[in-house]
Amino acid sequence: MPEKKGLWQTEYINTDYGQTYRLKRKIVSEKSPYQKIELVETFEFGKMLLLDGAVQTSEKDEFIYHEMLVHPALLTHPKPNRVLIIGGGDGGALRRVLEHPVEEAILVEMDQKVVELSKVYLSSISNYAFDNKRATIIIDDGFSFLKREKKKFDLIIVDSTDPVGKATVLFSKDFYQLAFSSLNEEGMIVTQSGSVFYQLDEVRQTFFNLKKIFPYAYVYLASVPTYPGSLWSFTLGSKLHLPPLIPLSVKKERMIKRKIKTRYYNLEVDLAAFALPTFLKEALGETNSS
């Protein structure tokens, strides 16, 4: 019988079902400006970031969050040279991007303590791509940042919270359409868009949203332990590009290239993410392209 004893965190994901993890300590609880920010030890998971109670990275699997977030568009982009992460504060998928030969990375996290947080108590994740010189650190909302911003990007990636407060606009059609307008002619847009369990209206609004602006628009899965029902879902928008249509023999020639190393991704993985079931192709309209 498995231990029971000790402290515990519990993860309501709604009325009726919630993720519970044995804890070896408590870290960090405390409140910004924005959200309450928790960092606990877990037995079974290693380090593990909370937001507003929900689990956002751990130790054991953010590797396969980071990696299916960041590189099947970073491969699909022949020459990626300037890339946004908006949200990330955990330094995840900064450091994915920056495996990558860009020649920026701009990360624009709204809660300067997450970032503070995760320099000090997160370096594993991070493996401290903050202090990349190609990294650049801004604390602000992404929204306002790419109003104001006037050069434009290769590739947008949202590692946002759940549409939720601040971060509802980051799933809006406003916001896809500005993000648009900031990319290059062959630019693309990936964020995570939930749960196709839990969350099945937030994936099919992102994906409908982006597919009114974008030429193209596919979902595509990972399963992440952590995250609720496992089985998540990223979004992404292209003006050119169509991911699952690049020939693996170019993935594998870049990945090469750039010296990509993983733990998760690799191309047959990239190749069946994009594989829909079919509970989630109807709730696409049965499609997962433009």
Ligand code: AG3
The other form holds:
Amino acid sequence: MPEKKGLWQTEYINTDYGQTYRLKRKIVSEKSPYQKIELVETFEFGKMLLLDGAVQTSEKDEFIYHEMLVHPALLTHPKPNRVLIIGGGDGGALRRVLEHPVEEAILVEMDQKVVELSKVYLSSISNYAFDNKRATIIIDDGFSFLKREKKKFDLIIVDSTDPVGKATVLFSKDFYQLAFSSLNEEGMIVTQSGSVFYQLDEVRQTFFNLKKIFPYAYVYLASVPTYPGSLWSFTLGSKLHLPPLIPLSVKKERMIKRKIKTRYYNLEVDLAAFALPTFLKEALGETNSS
Ligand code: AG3
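Having seen the form predicted on its own, could you now give me the structure of the form predicted in complex with the named molecule?
Whole complex next, starting from this chain.
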């Protein structure tokens, strides 16, 4: 066992478990009107953004989360033109959305400071997506924005903090109802929905809430090393299309046509992501596991 020395940063998911990183340096630590924002540089994961002590993204593994948040839904849609991202102030999801031939991507982030700091310190994650002509950045609360917005979307992506605390409204039935009426008839919503080990109740609640509003709802998974417990859930609601049932050849054709380059996502991963372990199927009330 190597000896523990130097400066460390720990995320505590509850009173009994944490994930810890040795730091090269602390870059920023400040309070915005909404939350504590920290930027650190770790030895293992490069630069990392934390909000209220929870790791949001890191240079080394951001591609896993962002590709899996964006591509399964966007490759399911035959012609996505207008996409809304709620949260995602680091720009990693925006960058992946803009790889598709969308006409407009609107990012609504509540905390201006997160966007400002990400532009300065995390440009390797956003890859300058904020400057793209097809991108619009709005500083607002996602719920109020959607209430006001009249024009419909093809996809709504919720790239929020955990489904606990101040973000819970974005996982509510009321929010999904509003999202449903803000989507075109082929529309979809996809949300990060937390850790299947440490937030299983929240994953279930998200899935059940979505299922009450959307005709089709799916949970799918990816392993994100910097998120507590690694195994991370995404929940997708759809009006018409069934993402895991779109033939891989169709998704492949779209990937080639749209020139989507990935490091984690591929068609086999897409297929496998919708296969759920038995404990999760049972928690979601789908007990037909073999
Ligand atoms: N959004 C999801 C982060 C959840 C991580 N949770 C945690 N560490 N407890 C991240 C925003 C990235 N664009």
